[in-house]
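A single chain, nothing else alongside it, follows as structure tokens in the form predicted alone.
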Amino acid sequence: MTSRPPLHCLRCARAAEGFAGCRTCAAEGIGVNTMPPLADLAGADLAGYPGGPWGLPTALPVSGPPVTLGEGNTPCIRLRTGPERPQDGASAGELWLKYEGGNPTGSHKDRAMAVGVAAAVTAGAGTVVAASSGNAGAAAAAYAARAGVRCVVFTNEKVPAGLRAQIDALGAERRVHPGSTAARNAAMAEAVEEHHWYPLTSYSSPSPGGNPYANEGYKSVAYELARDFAGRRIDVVVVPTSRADLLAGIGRGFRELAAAGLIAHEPRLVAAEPSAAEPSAAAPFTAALRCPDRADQERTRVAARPTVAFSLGEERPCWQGLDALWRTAGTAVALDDEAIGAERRRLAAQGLILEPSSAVGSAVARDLARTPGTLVVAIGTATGLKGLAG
């Protein structure tokens, strides 16, 4: 068993252990993730960076061998912002989609699960566990199978059939807990505490976010964007956001790049959220940033309501996401089901099938890219193929 890098609370800087977040901040009702130190990228060569989490292995908090299925290095696709072809004129800014559906199991979760399962193996774990509405469970199952370890996925009855089939086909043990996400997470927490299974996702309340070692895999999205847009300024990166693991990971990646002098400017980050019929329901970051005081922002609560973007939606903003937005003068935007559906149709007309949670990001980014001279990148988190009827 190999030692792991130390963790510290992002908010209060206290040293921490385990994967339940900072207990001191949780006592205040604020879910804050604990993270390893930022990596030093001095001397890294982005031009020669092959992509993916393992392309810069010294940037990861894992000392053991990689667990990989070839994740990362996903394409950036320029989207039309109007009737004109992309190469015609400069009537608006540029809108690009970083298509994470190109990962082995079809979502951005592969980046985290590759690193998380490798960390679990290094720690001597025999069973990994995830609580998931679908994509995280499928990725956990795939990388556990690759590593030869047991995988248990806690889900509910609302997981789409395609995702259930993917989890089952990959050999994971799927445990269905009807009802709320809180009940599902409580069952996972009990399993972690009683059986000492290695948790790959969030399970505590208030949620701090996912496994901090696994989340370091998301930094590679920033590295790839910096490489692919070398010499160009990315103004905004829009990220579909729930517990902000991806948002925070991308933010950490850009911070590391800037500290090493590999980029001159950190892009502004924008959290894209779904909104139910009630104002701000299911959109805690949007609601939080309406408060002028940060102390009120980090204590915001909204009503969780179902939306078409079934994998997004929380009652509280995870602090790691607020931190990423604060650091880049970012913001959050919420869209309703009608706007998300319209964006899915626009994407399909350009040859792309994305799940609703992904379309939230490109819809928000589309509006931001209306400003001439602006370069906006939306993170297309997952393919929509899993949700198509057979």
Second form
2 protein chains.
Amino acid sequence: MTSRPPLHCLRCARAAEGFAGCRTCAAEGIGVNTMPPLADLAGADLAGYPGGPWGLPTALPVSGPPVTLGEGNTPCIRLRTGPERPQDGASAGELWLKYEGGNPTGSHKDRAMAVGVAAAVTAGAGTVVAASSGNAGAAAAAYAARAGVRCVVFTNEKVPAGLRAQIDALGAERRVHPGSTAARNAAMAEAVEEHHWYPLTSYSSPSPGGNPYANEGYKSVAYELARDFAGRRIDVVVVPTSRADLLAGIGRGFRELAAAGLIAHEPRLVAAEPSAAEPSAAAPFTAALRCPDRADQERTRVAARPTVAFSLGEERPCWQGLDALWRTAGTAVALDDEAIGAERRRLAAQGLILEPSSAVGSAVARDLARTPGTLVVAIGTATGLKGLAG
Amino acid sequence: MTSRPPLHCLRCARAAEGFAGCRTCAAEGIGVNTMPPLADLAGADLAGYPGGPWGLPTALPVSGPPVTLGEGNTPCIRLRTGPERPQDGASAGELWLKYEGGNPTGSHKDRAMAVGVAAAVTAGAGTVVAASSGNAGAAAAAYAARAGVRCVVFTNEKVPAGLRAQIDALGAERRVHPGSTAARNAAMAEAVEEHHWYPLTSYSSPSPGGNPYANEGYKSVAYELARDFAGRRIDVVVVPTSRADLLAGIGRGFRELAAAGLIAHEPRLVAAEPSAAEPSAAAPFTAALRCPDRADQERTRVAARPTVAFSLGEERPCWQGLDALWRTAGTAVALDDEAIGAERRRLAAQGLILEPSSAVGSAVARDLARTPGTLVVAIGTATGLKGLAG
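And the form predicted in complex with another copy of the chain, for comparison with the form predicted alone?
Full assembly next; the chain just shown is listed first.
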């Protein structure tokens, strides 16, 4: 427990304990995560990196034994661009999809939960707890089972049948909280503070955006891309974004690679958000980046609305995501349900079934890849198989 | 088309054309596949092999461009053995699971269909056709979509809802044949012979066990295992077996590796079969290997019975599977529904959800791994996610 590196607020740099993010920034209405220092990758052999969070264990803030189900090392697939036929896209940029649906439970969340559960075990936890309406809950359940610790998942009625069945099959205890996010947060806070359960997701408001140790698992997405595109310049990485845990983790991975001289250039990061009918509803990063100054961007609040991309849809931009976008001169783009549906059909026509919130990324990336000579990677966060028979 | 290497019967060595297997052996009542020569892997850099069928393209009998969705390079995960607690298995052998559910459509079939569809495109086919009650149909649909060719899947009413939805979402034309296997074979033969559709699965009786070019995609499972266990001796590989396409492909891969001096020892191969209540029903390899002489083994016929492992269950042992077992002094083991169900629960308790026919492999492997010092790998052929919400 004592071997974990200290956490500091990403925004105000104050040291912090626990998993509620920075309380000082929260008092200003801003949800900021507290994180360990960046890892020093100097001397790392990227060509020999086997992929996954445990492939570069010194990059992780966890000292105990790995918990693994073979997560990570997912394929990066070149997508056809242009209207319909391959030859039409010949003069445009390159569009690639990093397919995270190939992970053991079917989503990118496996990278985080592998590390988060290992951190929990190292901390001596007997029970882990996650609040999730979807993939994070399934991943938490799987890695807890793998490590032999008890798992409780706080969820709501909107969880699709496939995910519910997955969480149940993995032996997690599912507690349905029909109430507000605030009520669910309160229940989870009680579990953490009274019962000393280890939290794999956030439970404070505004949300800091995930367990800091778990989130470090996402850095491996950047390492794998740098390895696979060895020496080639990746111009843009588009990330489906809700609380920006994946976005921020990928950004940190690229920063570490650049600091160690392992890449010459950090890609521009783009947050892809689903939006409801009103342009900015449920798309806090897109709304925030319309404000000219950062103080207003940090305090943006939008209406949360249901979209087909059920696993996304936040009211505020988690600060860790803004930070990642600012550092790379990135941006955010919101798409409505119709555009997401069209992209899902386009992906299926190339042999790929992704969940709606994953298709947001490749739809946004598809537009950016129209620029000739540009290399754009979309993160396809999760398989669409879970929802097919639901 | 002309660049494809010639096919020869595995049993009688006669040259053959087409996809109906060896007609001479079929006249004796034995279903034998015709295959291209083994590849020469001399000088291959196994440590630098990136995985998947296209990672060693010279090992494939296809000259055209790859068709890929990032298949292969799946993780190999060490499973806990012993009754319940990790420490109980300390003195026994090692049990590993190669998790093929991480493939793009969720099963090992992706390795074959990637190569099979590439062969179809090289042959100038505009339509591919597969007869499948499950994963092969989904994989055929995905790779056909990826290559931009039309796909027809002949199926029956037993296809689970999730798989049906997957095939439909990928844009394949699904034709339900409620009749016998013979009627389905006849319809497919007509499609191949009259309409010149390219067959990705077999349609003759006794079944030879799959398209020869497609089946070569499975060799990559052996290459990946040899790479990942670099230098360590793999004692046994257990393969869930129906028509033995995967079993035979893995066997061929290890033979190539051994011939090139890339491994010192070919693992013993074990066919894992689901059985109905009667010990040998639906378990032709297990039944065959009870006969003392090979001539009787080749002609074994059992009753096909439904089991929970819906994607398995054949009446005859495809000769390619017997050949793989004979060459490695292997064996076959049949398990009933109850044993399969118990193993699925054991896997879920370690964080893994596999389909029933995949759990057969790890259940059989678990027994073999009780021998101290033995390294046993089970092939976990497919994800269980597709059936969860069905």
